[in-house]
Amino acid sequence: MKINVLFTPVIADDLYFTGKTTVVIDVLRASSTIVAALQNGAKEIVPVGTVEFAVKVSGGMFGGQTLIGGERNTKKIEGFALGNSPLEYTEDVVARKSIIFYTTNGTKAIVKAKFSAGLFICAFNNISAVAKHLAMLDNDFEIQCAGRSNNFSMEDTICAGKLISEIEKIKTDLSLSDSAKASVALSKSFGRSIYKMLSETEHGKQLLENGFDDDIKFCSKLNISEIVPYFIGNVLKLLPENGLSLTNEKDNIAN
């Protein structure tokens, strides 16, 4: 079982992911928000790569059952119902709703990896659940860090390292690329206090300046969710409790 980490989305093109198993991480805050929304009963999340496409897609869906959420440079986009704070995506707001979702980094990384045979979303909030599912699949996989404006981000890489360490608790036959080994090393060095680490990253500091300290606290919580968001038919849904084999995922995508 070989694991590779891509530190930013610009390292590989869309076709690189064809047929692969991929995990996308954007701790601050898209991954955490996606987990929160599906945990709180959202029907599905439609990740998009541009604001314009978000508006276009939402126009073809049922208005009362569809919300548009997301941000640009940490701020909620004018005309959107929701921003990118996981605390906004409460059960009374998102239950049974489809959410069109755009963010500066996270949704772009998801869309880029759309040709993956199996595509999953990970945050600190659900890291053990994702690790268990990946160990069950027993496939080589890529971890795509969303990064920040196509640059390296400490928080995503540390989350990737912690995910690998969680899998190492379950499986012993892992083969790590150099980038995967570096992610584990960074996680062990800087991941002891997740809240402190997040607060001291470049993105974390920007969020603090904009009043999102509660978001950072939420995003720093380990394993508060047992769900695994997975990508199927161009939307993110809740992985069934019994999981899916990679073969099942391919069949579902084909259908």
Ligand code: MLT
Contents of the next structure:
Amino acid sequence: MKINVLFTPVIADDLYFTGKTTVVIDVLRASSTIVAALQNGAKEIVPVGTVEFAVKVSGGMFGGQTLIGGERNTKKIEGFALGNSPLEYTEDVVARKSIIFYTTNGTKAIVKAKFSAGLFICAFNNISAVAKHLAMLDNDFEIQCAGRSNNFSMEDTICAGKLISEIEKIKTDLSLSDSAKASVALSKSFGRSIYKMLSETEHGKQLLENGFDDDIKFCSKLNISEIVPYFIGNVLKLLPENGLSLTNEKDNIAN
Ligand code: MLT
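Now the other one: the form predicted together with this ligand, given that the block above is the form predicted on its own.
Let us now look at the entire complex, which starts with that chain.
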């Protein structure tokens, strides 16, 4: 099982992902928010690469059952129902809703990897569930770090390293690229207190300045969710074995 880590989205173009298994990580905060929304019963998340497209897509969806969420420079976008705080995506707000979702780096990285044969979303919050699923699939895979403005991001790389270490607990036949080995080394050096590490990163400091300390605390929690979001038909849903999605599928049929 070969594992490679792409530190930023500029390393590969869209076609690079064709037919591959890919995991996208944007710990602060897009991947953590996606996990929270699906965990709390959202029907699906529609990741989009531009604000304009978010508005256009939402216009074609049924009123009341669709919300637009996301951020620009960490702040909620005017006219959007939700920002990009995982704490906003509570069951009361998101259950059974389709959420059109735009974020500065995270959703762009997901859209870029759309040609993958299997595309999954990982955060610290669901890292063990993703590790178990990848070990079960037993495919070579790529980890796409969303990064920050096409630059390296410490938190995404450390999460990638930790994901690899989790898989190493289950499987012994891993072959790591140099970037994968570097991610594991970084996660062993800096990943002991995830909250401290996150709050000292460039993006963590920006979030703190903008009053999002509670989000950093939430994003630092390990394994509070057992769900694995996956990309199918241009939307993110729960893997079928994550029970809730079966409920949602039944709802689709009933509607
Ligand atoms: C992003 O996609 O850049 C982020 O999730 C930014 C954030 O809201 O913290």
